[in-house]
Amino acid sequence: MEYARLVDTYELLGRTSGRLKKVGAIASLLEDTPAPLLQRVVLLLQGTVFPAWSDREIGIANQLMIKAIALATGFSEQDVVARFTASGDLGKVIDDLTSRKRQRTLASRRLTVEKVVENLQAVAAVEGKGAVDRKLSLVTELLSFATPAEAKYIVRTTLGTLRVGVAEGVIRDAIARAFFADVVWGPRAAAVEAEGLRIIAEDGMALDRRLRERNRVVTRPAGEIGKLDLWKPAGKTDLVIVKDDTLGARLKAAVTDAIEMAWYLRSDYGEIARIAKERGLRGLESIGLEPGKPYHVLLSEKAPSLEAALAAYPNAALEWKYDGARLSIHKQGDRVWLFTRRLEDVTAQFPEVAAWTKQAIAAKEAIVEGEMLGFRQGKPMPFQFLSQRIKRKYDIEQIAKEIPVQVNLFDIVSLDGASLFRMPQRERWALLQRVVKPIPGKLQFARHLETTDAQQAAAFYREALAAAQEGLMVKNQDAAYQPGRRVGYWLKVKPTMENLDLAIIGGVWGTGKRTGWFGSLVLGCRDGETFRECGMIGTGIKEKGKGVTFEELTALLKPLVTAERGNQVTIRPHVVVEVGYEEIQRSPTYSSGFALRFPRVVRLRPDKGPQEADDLERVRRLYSLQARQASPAGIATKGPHV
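Any chance of seeing just this one chain in the form predicted on its own?
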């Protein structure tokens, strides 16, 4: 498939602001894409060449891209830098330079989607001596054969700055539109205007005469219209029209629910698109848990107090909320995989946990969940301490001695190939205890208490805090397990107003002792598909020593810089930090409408991606809660610098 077809869609998306139009443009592309290529095309639409669960990155920063642009166009690096300084977008720079290219390639050929993905994935795999030159060669090869528009999007994809408004929700809806019929009912049914569609309508509906004349309409009794009619390749149907609200809503939800659940279990919309095209709803609904393939875990909601959490469930189970890393442990025969909540495979970093799993779990195949703690001199340490091991790729044996770990298990979601999602929490906990033979101090069960008595719960809460843990989880024992969602089945209770997990979206180069580092950073909360500024931060970060340092943050953030204006930079949302603050204030200048007063970095959150940062609605809720507890907050006057 020619890359130009994808570029045409990029251009259309860039000119389109409406979400429905974006969904339609992508759906059209997906319908035209051969099934074997869907995975690559969907990844490129999302501005990457790796699925969400992969920890691989292309690894090209601005400086190397400047060299590649100079080589591909024949202009000097100084020319490229000057234009980049003026525009802040290397994609725009190469679009302009390629249009006036001084250097011609000896041969020309049309770029394909396959070639673009192949080269960019190869860039990520290059290591060792001569790696920089090899990376440069792979990128330059693509740019040399690209048209101006193609070159622009290759550069943006490589740098992670595609920015065409294609969030996960847009991809999900585009898959639904591309491969499944739309469903309308009630007042919408009478207003349908269409031409050239294949329509199934419920018997007895008063359809407009022009609708019947301009489309192929087949009528059926309501009882004969089912979800299998919705798959376009098999049902040959573009639209289903029914009278009954319940039937219409059920058919509509069948598609969105199947795609969403498939995402929670696979985290690769490219694979999901291929399955949808080739096998329809049955294919999507057949996707299940597989050992060795990460899935999105059930998420908890924040409760305002222990009393409120207890009142939420008639049958509650309380567990310590450990200050560690959520771990999904997969066992199949003699093989073990360990995944974080961000779907990262950390099996190699924790060989002792893999060994404990083989010893403790007698079942041939199982997937269990727990929280992993790091220790120093026998004392549990905060997550930030443990993250040193999670990020370490080398000298595993040495760091394992420096940071020993303990895993506290609290759930089981699969046993011998059977999913346990529909099993109530109470039964899953009992089954976990039967399947696992704990190894005290190493692989053991989470501290657990079943009670609705407020005094017992309060005592259990104090024990958790005294043990340097975050608080309690309060779980509904009658509830099933819903992957990937916050559905109110688990509530977490902490002793103070919650800190915020925010993405770093900008920065200012430091001066004096902070020269060479970002001296202050812009924080952003999610608002749909974008991020809104809600504060500037420079405290809680150290110049050197233990804890989060300016040097560490600068090293993490420099490859993510997408634009520079003087000493101010715009940063692609990727790094998430936990932020404490004195209060939330109204702000007339920050785009979120709020500002954090005296914010401070508590810790990095490498276990969270930008899509898991707190959203604007949560900031609003905390502001409202704060307003009820104290006098109204003041007005912040200091706005963002970038």
Given for the second form:
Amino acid sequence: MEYARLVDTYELLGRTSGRLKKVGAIASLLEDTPAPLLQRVVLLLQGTVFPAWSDREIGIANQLMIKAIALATGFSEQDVVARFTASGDLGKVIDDLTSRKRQRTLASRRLTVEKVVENLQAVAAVEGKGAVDRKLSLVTELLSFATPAEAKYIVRTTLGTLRVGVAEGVIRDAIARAFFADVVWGPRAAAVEAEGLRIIAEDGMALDRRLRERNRVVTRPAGEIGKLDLWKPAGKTDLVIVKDDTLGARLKAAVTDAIEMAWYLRSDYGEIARIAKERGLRGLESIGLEPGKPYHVLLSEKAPSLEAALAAYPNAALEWKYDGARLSIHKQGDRVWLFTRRLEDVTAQFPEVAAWTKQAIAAKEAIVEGEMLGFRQGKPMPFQFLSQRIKRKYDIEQIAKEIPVQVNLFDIVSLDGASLFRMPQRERWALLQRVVKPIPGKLQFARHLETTDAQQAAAFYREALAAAQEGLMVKNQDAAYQPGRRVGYWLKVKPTMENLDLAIIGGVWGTGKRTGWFGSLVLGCRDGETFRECGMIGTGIKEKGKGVTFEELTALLKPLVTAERGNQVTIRPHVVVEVGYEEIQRSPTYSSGFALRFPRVVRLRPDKGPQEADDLERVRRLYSLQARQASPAGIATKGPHV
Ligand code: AMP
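Can I get the form predicted in complex with ligand AMP as well, since the one above is the form predicted on its own?
Expanding to the full complex; the earlier chain stays at the top.
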């Protein structure tokens, strides 16, 4: 398939802001794409060549791309750099340079989707001696065959800066539109404009005369329409028009729900598009959990207090909310896979967990979930400490000694080939107890308490906090397990942190959409007369619309810049922002010794001068409030159900 077809779609997407038009453009591309190529085309649409859960990256930075552009276009690197500084987008740079270079003979060979994906995936795989040259030649090869527009998108995809606004929801709707009949009902039915479609309308509907003339319209009773197969190849229908809201909404939801569920189970819209094209709704509905394939786990909602959480679910089960990493443990015969909540495969990093799993689970096939904690000198450490082990790809044995782990299991979602999603929480917990023979201190059950008594619940909560854990999970025991969902199943209860008022003391010039603005800012807390860094912030600031915008902040901060180095600037403390965050962490990177986890701008504080910003002492105090002394014994002891 020609890459140019994809480029036409990118251009169209770039020009349109309407969601429906975007969905239409992508749907038509998907319809034209042969099934074996759908996976690659969908990845490229999302600006990448690897699925979201893959840890592979193309791994080319601006510097190398500048070289590649110079090589491919014959312009000097200085030329490329000068243009890059002006526009902030190397994609635009190569587009301009190749368009200007008229003498270039048009390549006789056309670039294909296959070739683009092959080369970019190969770039990621290159290692060892001569790697840089090899990467360079793989990219240059693509660029020298490309038309200016193609080159622009290849550069952006390679650098990970392609932003054409293809959100996941848009792809989901485009898959529905491409392979299933659309359904329209109620007032929208009267406004349908279509041409050349196969339409089924409900009996007795007053349809526009032009609609009848321009399309092939047949009518059917509602009962028959309710049983229609909406998959285009089976139902031979592009559009269904009904009177009744309930029927219309039900038909439409059957398709979107199936695609969404398939996404939670497979997390790869390319594969889902292929299944939809080849096997329709039945194909999508037959997607189940499979050991070795990561799925989106069930998430939790935040409860304002323990009392509120207990009131929400009359038969709640309480569990410690451990501060570690969610682990989905898959076992099939002798094989074990470990996936994080972000669907990364971390099996290689935790060989001991795989060994415990084989020892503790006798069943041939099972998928269980738990929270993994990292320890230092017998004490459980916060998540960020464990994350060092998650990231480490070498010297596994050494780091396993330095950071021993423990897994606290809390759920089972599949047993011997059967998904347990529909089984209520209560029964899944009971089944987990039967399937796993715990190894105390290593692979054990989460601390679990079934009570309606407020005092007992409060004592359990205090115990979890005293053991340096985050708080409690309050679980609806009657609820099923819905992959990827957040509302109605589990409530988390944890102490909330007070916001901090911090001064902005530095910034980094943005790229891509944030070109011309500070894309992220350095936060500072007061320490006597000076300010100390306590992290970077880019969240909570809007590109446009209501709230604090990048433009507004940049205008406020630009006159305060005192020094500039590369894309980084130092800013005289003057502007104060209120910052929300999840947690304060120790950090060697910032001069205060602390960093905020998930910081977000809540609002500007024009009423406060820098001298009224929060000081290091307050950050320290909040940190120690949150880091209650751990009781290692508390973590290692067994829960009441063990
Ligand atoms: P949050 O990330 O704050 O939305 O909280 C949800 C996360 O809490 C889950 O993804 C798990 O990683 C973690 N967690 C810790 N203990 C438990 C537990 N007992 N049950 C469920 N999730 C837990």
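Positions refer to the first chain, counted from 1. For clarity, every value in this text was computed on a predicted model and none was experimentally measured. Throughout, rigid core stands for the largest set of C-alpha atoms superposing within 1.5 Å between the two forms.
Relative to the superposed rigid core, the position of the CA of residue 529 differs between the two forms by 2 Å or more. In the core-superposed comparison between the two forms, the C-alpha atom of residue 177 has shifted by less than 2 angstroms. The rigid-core alignment places the CA of residue 227 2 Å or more apart between the two forms. Relative to the superposed core, residue 188 moves its CA by 2.5 Å between the two forms.
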